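Presented as structure tokens, the chain that follows is alone, the form predicted alone.
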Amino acid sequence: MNVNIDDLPIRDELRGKSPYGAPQLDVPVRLNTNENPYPLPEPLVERIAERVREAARTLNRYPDRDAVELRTELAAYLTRTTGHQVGLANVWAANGSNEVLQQLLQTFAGPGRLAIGFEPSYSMHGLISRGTGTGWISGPRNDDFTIDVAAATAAIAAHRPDVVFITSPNNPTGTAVEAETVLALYEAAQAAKPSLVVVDEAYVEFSHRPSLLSLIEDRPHLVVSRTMSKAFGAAGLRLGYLAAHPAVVDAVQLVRLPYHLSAVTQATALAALEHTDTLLGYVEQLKAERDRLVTELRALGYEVTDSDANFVQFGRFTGEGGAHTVWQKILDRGVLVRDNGVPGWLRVTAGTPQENDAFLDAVRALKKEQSS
């Protein structure tokens, strides 16, 4: 029997969608998602593997249902190097940023409730949603993709959202949203009806701006979401967590799947914990490099999106196939980059120095086609 997916019993609100993902293809030079480039150093891949032979060691046993380990460090990764004092009840861990927000909306959302998002912004925002039952608004941006202030909170009131995403730093943009931004919509937020506003942070150790965290004191509705898989080099782990006040923690615990973390799971990211310092070095390298891609692709002439996170958005392009066209010819000369579906854009993630080597080549070669 020949059956496809839209001969299935699926929700009305899923007919029609496309999952979240990116072309997985074998190029020499992977630029299109938004990996850290630079493998575990060896000390940490040895410590990881020492925690995990004692993690194994108990396997029989559920791992710790609350990760009051993990937490008490996440917490304290978070005191240093924000400023803002966090403690183990301010913070959440799941499987990966995405189940956190899965985990926020399934508690604060879901049928007959409303989610806001600024687009273009992380897809999974709207994807997440509609999967929870919940309904989806696409809020306004300005042209150069910030945060048009007044739209926004007028779409707030109009709407009453029950949460609100801000992205910042933004994905695919790279723009960084300012305190002022967030708090403008958190009161609007407030104002409307008593909302969860969520600041999605999952880019922040690479941005010039300093994280929002300190948003949350006195706020119980701010919760601010992160992740390990970027700045920490560990996007096979899929570790995300949230600060927000201590009656956020618990409420989220009331959808968390029985012992979601594993035990293998707590013990790497404990031991990735354990050498910050070092990865926060590939960091400033990696942004060192996205600073260096924005400033070749603006000589060659293109525009070019602020950005403070670890990839660049540029274009525009124009004529016939638009960015996707742009998008197979650097494709072509054997560099993958990210087609977003942003109208005129393209996205590049930074990579080593080598592999931005060849991505820059591969655009000067595309920018001498075009002019010959």
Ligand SMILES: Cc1ncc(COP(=O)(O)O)c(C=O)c1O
Contents of the next structure:
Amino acid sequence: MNVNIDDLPIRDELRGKSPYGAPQLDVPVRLNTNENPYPLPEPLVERIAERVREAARTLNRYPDRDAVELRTELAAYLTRTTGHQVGLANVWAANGSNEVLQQLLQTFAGPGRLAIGFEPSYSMHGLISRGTGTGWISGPRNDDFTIDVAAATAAIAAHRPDVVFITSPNNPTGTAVEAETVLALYEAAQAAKPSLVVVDEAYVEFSHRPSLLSLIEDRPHLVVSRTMSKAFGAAGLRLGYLAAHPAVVDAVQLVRLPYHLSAVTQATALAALEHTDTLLGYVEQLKAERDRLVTELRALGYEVTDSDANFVQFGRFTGEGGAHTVWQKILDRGVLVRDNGVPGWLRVTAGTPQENDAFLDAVRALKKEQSS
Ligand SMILES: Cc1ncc(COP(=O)(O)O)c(C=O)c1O
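For comparison with the form predicted alone, would you give the structure of this protein in the form predicted in complex with the named molecule?
Let's see the whole complex now, leading with the same chain.
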């Protein structure tokens, strides 16, 4: 029987929609999903094996439902790296920050409620909103991809969303958000509803600027979300977390699945946290490589958005086929970058020095081809 999605009784708002999907192509240099290019160091791999072996002995039992040891260590990491004191009660963890965001939307949004983000930004904010039955509003940005505070606060006042997403540094543009901007949007959101403001700091360890974590103090409607997928080089682990007022942590308990975070995940994340200093050393190398990409792309005559993340947005491609044609030409030279659908722009993730050289060689060859 030939049956496709359209023949199934799925929810109306999912009809005709596409799933999230960065192409996973088998090419020599993949710089398209903002992963950390460095495999975990061998001593950490050994430590993971040890901790997972230990966890395996009790896999007949459900894991610690509240992930107390892990949340305590995540809180210690946040306190140490930001100087802002948080503890177990402020931190919640789940399978990737995507799951954290989903739990927040399930708790604070859902059918009949609205979320807003300022686009271009992380497409999953809109997709997870849709998946939880939340209406999505695409708010504006300035031409330089900073948030247009006047337009954003006006949009919040007009739509009165239940959840406001602020991504800092922003994906795909790399733009960091000023604390004053977050505060202005927070005030607007409280005046309009009040609503939950989620600051997505997936890339903050790569930023030139400090984390916005301290803003959660005395602001119970402000949440900061984080991930071990980027700075910790552990995208395959699936571990994200949030920091907020303890009441927010209590609230997400209402929707989390029981035992959502496996004992293997908790053990692996704890092992990675023991090696924080080594992993943050790789972050320093990646920041230097990110800055090199910005400098070299600008020297080649590209427009490059200032980046506080482990990737760089470059353009502008206005010719025939626009950015997508250039994406294909770079791919033809064995390097996969990302076309996020932002007209005129592409995004490249900072890889190892060798991978970045391969990318720069590809765009140099492209420039040569265009000028001949
Ligand atoms: C801004 C932003 N937030 C969250 C995520 C999701 O990360 P995780 O792997 O923790 O689900 C990403 C992943 O690319 C991202 O770009």
